[in-house]
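Shown here is one chain on its own, the form predicted on its own, set out as structure tokens.
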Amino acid sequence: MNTCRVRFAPSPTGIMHIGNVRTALLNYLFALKNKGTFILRVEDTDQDRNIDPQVSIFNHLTWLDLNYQEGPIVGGSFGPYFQSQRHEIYQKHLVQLQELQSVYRCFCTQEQLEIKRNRQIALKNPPRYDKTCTKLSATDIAAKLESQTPFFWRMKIDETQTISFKDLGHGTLNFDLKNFSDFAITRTDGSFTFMFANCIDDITMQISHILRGEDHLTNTVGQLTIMRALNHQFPTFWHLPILCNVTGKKLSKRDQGFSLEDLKNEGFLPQAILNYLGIIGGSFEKEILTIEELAQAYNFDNMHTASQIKYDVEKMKWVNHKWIAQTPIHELVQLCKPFLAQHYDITELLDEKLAILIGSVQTDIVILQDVCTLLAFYFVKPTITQDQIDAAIADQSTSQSIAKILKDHADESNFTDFFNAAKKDAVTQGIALKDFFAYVRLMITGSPKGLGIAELEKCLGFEEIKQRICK
């Protein structure tokens, strides 16, 4: 294949994890660095299990900016890309399949084959289907079938061949199929199995490249044997290490960060987190990366080959930082404006205060809804109490002095006015300016630190400056 032309997969049966962030995210780099095409699928043949793929899939997709080029909306050559329209298809490559003597069916119950497994087991024997149903003569077969008996197409396994494929991370990787089972592929209500269905679409969408986690590797000999006995050429493998926690073990919804959706809502940037899934497992010069620099720093000729890599939401973070730090102002007041709105009436304040605001806070935003507690002084009036203004000035006869000044000074007319005499006084009496300035931000913003004065006034205004000094 000279093509390439990759998938991602999703089942719509749950949240958008962050492991299938990280999948999406690879086949999309790999489309990107090969100048191929990058493909939606929706696996959806579990229609119990199903939810809302518009919420789970595209909305998230379209959220990290990875834009497939075929799939469902914008539509492709090789559709439909639901798994649960393409019956007809799955049925025509059974037909072949049947004819090519390379499935039979079996009548085995989910009884029989548990009590069957069972006993394997407890002869502490590989539990291994053992081809009952393969000696049933043409009679037996159709007795079975006249009396209605429930059955499904079983995948034929010649246990004297091995399977071989390229892995990206593995090299070339053999199997014995001794080792391995006959397989279903349909079920006894007629629909197809996730192996038969999944390997089916890859050689009728012509994908070049399967990029999945390390999880599918025993799916994978399996779906060879099917692409083996249909003469079709195997596609190229990533099998991809598992994401785990700091603890090393694998990723579950009781891990902080699991959700993209969580994180969506904690205020990372999609630029930050592909940014950091694209990084994490490999090595990097520079670790700030575009989508096109991941694309062009990966060599996947030559990548990682470990089982599983450590998903550390606290460097997910730093990276967030970075990103947050060169964010347009006027861009970084939109984000934000969300997790303000969530806590404080923003109706009437202007972009243009607001983005003095976040400005002077930029810096310090590590995910967005901390703009939230670092912007809570002009919405809410800062309680100050000695401790806090003794931390910041050591000497209390200083404070002390700093507050006789302000009031002193309360009857100016304007800010101007008001803040150049209290100053002027403040130089008069040996105050170092430090002081003069860090004892106004406390009592204005409760941190000694941050906006300019003047920038304070023009977001709070002259009255309320002089409410929250001049107590």
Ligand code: GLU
Contents of the next structure:
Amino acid sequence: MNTCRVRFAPSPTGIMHIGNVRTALLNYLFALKNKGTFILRVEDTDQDRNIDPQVSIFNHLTWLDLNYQEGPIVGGSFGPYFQSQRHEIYQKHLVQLQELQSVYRCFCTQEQLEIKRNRQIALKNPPRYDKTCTKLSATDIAAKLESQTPFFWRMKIDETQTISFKDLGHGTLNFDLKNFSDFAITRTDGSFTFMFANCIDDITMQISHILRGEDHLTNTVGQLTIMRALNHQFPTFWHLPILCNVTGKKLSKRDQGFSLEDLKNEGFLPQAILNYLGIIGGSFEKEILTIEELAQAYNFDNMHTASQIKYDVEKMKWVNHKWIAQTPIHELVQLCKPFLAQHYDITELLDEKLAILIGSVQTDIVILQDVCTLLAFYFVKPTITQDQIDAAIADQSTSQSIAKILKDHADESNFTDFFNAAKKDAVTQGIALKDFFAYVRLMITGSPKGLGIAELEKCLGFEEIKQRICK
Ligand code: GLU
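Could I see the form predicted together with the named molecule next, after the form predicted on its own?
Now the full complex is given, and it begins with the chain already shown.
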């Protein structure tokens, strides 16, 4: 069996955000690089907060083309891949821990725990469970069970011990367990906590490497006490630096570009999002990279660790711009269509024509939705003011002469004759061609810069061009 097994383990409790995507990506790259297995596990133990994982996770991973080899839908030999369906597995491991006397029942109520906690905080002590329930005698316990006092199971931590494990970013990390609290592994209703379910899944799914956010570092220490109790070999970890916004604060819902859905709706390409998330936090000679190139470029044995990584949407736009510029035109047409359709009626527009239109502005598209403004001239005839004309051609008599020349040739039967004749007149009258072109373009598109005149004619046709410039 392959020894490299990594997993992406999202909780379907909120939107898929850019931090999740980065975690998924790094796991994917790690598997790719090490010819390992990339697994999706849905951590849906918090039933009240679950939103539909079909929409929030599977669709997004498919869109990103981060395909997993084991997980929901595709299956695998370590399923089920939804935590909500793994209760029996957890129960079995709880029994093992009971037999090993590594766990104990805690009868403390939430109120009691809260009071103790506040007292410790007031005394400036780290809030840790005081192990009251480890002191209960067998008779005390029997009495409480008899009276059906609610309880939950806690992991017993031996505070004289330490935990050491390997982290790809930090090297070997050592933690004194005296700083850790006996933590809950079940709830009073018999359900299992994240700490326990997540760890038992990693054990039973034989996960070899755990790549997840640095915010899980404390959980890791607790979870390794479970692994140690169950005599399971520790996986290797990589605690990933947390993504921050440009001001250095932890990325939040309020930050632009936080939600993957928003990025998709604005017209970021999946390749560009992954490319950008792959290069931040590292230094790469070449910055525009495919997934395969990223996997090659990563050296997981030598990951230097930044404490935080800045997520900068502007830089991601730059990456997106590069990806759009290199997208084959027939693909770009398909990508742009839904955006255009939101603003204009494109039902009659053939793909060939769209290819000319989009091709002519391709290098100006930063995010796909830009195509709507860039091609607005095609769908809506621009209204040009005298101020716009003056801004493009400083001398009013020049612009008036150009307008007259164009009108004079309006009867030509085809565009080439019309345009050449007008151009010739302009030259004869000493008009700079730069001004002549700027005027023609302005009248057609509303901007003196941009598309070549021949392209505009291809898109709009001679009649429409005439309408716009010979009024
Ligand atoms: N469900 C956890 C989360 O979304 C998974 C953490 C892990 O990867 O272990 O944060």
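Residue numbers count along the first chain shown, from 1. Given the structure is predicted, the values throughout are model-derived calculations rather than measurements.
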Fill in the blank from the handout: Picking from Ser447, Asp408, Tyr378, His321, the place where the chain hinges between its rigid parts between these two forms is Tyr378
